[in-house]
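What follows is one chain in structure tokens, specifically the form predicted alone.
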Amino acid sequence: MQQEIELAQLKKITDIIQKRFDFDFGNYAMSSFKRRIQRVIEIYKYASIDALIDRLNDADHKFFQEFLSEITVNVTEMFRDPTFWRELKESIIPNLLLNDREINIWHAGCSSGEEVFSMAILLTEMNLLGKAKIVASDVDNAILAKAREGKYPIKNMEVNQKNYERYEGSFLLQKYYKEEAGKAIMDKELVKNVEWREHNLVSGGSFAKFDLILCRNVMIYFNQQLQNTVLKTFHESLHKYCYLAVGSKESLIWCEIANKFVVVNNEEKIYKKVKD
């Protein structure tokens, strides 16, 4: 029978992580954090939550990176929500071209990189890959290494291909990868203008100005205070009249800087910065 995890035990874990690894989980949504901790206990077959607490107390950086990979959510697909990608292709990117400058894009919380490759394919098919610069960031170094590698289980490509068809891509997705030992090896040319960057949304702050920021299905794991902090970072990181895209269950309407954005597409959760 699963031992019920108490709030005090979760607090103990966040305190240890903050003190030993300078990583703040204090403002993560606790219900989600609790589910992830339960998963770690099951994966590592710890007898109890106290056993995990003991392990974290004397953990090295390598174990913490493994722990971080389990705690942060890394489930994604290429061209997930195909209508969103169509909106980028038909409306958002053409509007950015009117600025007559290189398009700077930030994938914040890029996970294993499927979204980054989707963007690179979209730009390739619009003949814009050479006119765009992409920063892809994540807090988890291990998952960032996977993204940089661009190798995905071939079994995942079926759903990716279906998404790509619904997005109305120009070719077959197979044009962009080769199959090798059960893996789809993505074409490295797609990501030659990508800077892969370790960045913590909780504490990392703004580091450049962008025309388009994508942070989809990341903030649902943060409480309101942390969402506010992150959204302020995004506001600061955007050029005026440029765009922020969040996940389908996320919104800017309630946040402290809501009046500095207008809704461009409510269905696809795309917003435009209108005030500094």
Given for the second form:
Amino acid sequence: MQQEIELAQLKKITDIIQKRFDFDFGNYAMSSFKRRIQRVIEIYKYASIDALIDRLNDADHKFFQEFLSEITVNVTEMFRDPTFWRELKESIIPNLLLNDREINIWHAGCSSGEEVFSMAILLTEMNLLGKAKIVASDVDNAILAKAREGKYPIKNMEVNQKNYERYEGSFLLQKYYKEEAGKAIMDKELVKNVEWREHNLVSGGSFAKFDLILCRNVMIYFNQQLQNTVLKTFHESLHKYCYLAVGSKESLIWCEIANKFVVVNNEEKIYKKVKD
Amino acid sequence: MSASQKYEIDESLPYKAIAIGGSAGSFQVVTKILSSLPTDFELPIMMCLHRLRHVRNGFTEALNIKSTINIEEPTDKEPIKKGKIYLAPANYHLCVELGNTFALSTEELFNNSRPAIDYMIQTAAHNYRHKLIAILLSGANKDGALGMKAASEKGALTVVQDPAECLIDTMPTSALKITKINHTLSVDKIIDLLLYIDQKIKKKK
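The form predicted in complex with its partner chain is what I need now, so please give it after the form predicted alone.
In what comes next, the whole complex appears, and the chain from above leads the way.
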């Protein structure tokens, strides 16, 4: 029977990681972080949390990268929340076109890349892929490599196709991949101009200016304090009157600088930066 | 049995929140409970009911038709407030963070479910301890049993719907198998218990 993990033990883990790998988990949301630690203990079959603590104490960078991959949540879908993607197609992207310049898009916390491919498909069907510059970032190098590869289990494509239909895509999703050995191999043309970038939202700060930032279901793993910090990074990274999209059950209203944004679609949680 | 001993509860009334778990099949039962509460019900209620993962709208609206108190799907980091009823949104786990706020998560399915009842009740028990009332209704899988065990170990008041009354009783019987449950009650009695506690809290004020 699993033993309940104490807060003091979690603190010990975050301290070791901070000291040895200069990585700060201290402001992750505790309820999910605790479960992720429990998960690591089960995957590696450690006898107790103390065994994991010992392992982290003498771990090399390679082990830490593996650990990081297991801690971060990589559950995503293409066109998740179809109505959100429809809103992008029908309202947000057309609005950005009025600026008459290249559209710069940042997928912050892109995970295995499903949303990046969704965006590329959306832009392709609007004949705008050449007019957009996409940066896709994640803290986990291993998942970035997977995203770049664009190979997904074929069984996932059923949900993806259903989402795409609800989004009212122009074709069948099959147009954009070929099936090989149980995998859907995405068309590389879609993402040939995507810049894949290792970036930690916790400490990475702003590195460019964007017209649209997507960070959906990422900040939910952070506590309020860290959400405030990340929102400042996004604020700094957006041109004025440009857009930030978060998950449909996330809200900026609990954040310190919420007043620098207005909500343009509350159902889909799309915000616009209105103050510098 | 005197009126004050109607149910075995903590007479110092430490209760701060109620967590209710059930499957999609508990819809009628939940509706019955929610239509029986006074509009000034004292405790916040959080509910995790198994529901279709890819249908975002409709379920809360359907529950709201009969509920005396408006039901909301909380956003991430929303403070848990008195007088409110919350429902776990589709395709998200609903958890409680220390300091009485909600946290949502898109982690893997648990018990083939997202939202998972276990996650909600475990985290609620961690935060509220003996101040929690945890209720598990009918359902077709064992989700919720680990949550009820955690609640019981933290000293929460634990209640399951009487398996004899359930269409599918896997949920309450799984909980009864692995932990001590304070009350096994019919839906009518669960409502009676909630009203009883509400009355007592009101009198104490």
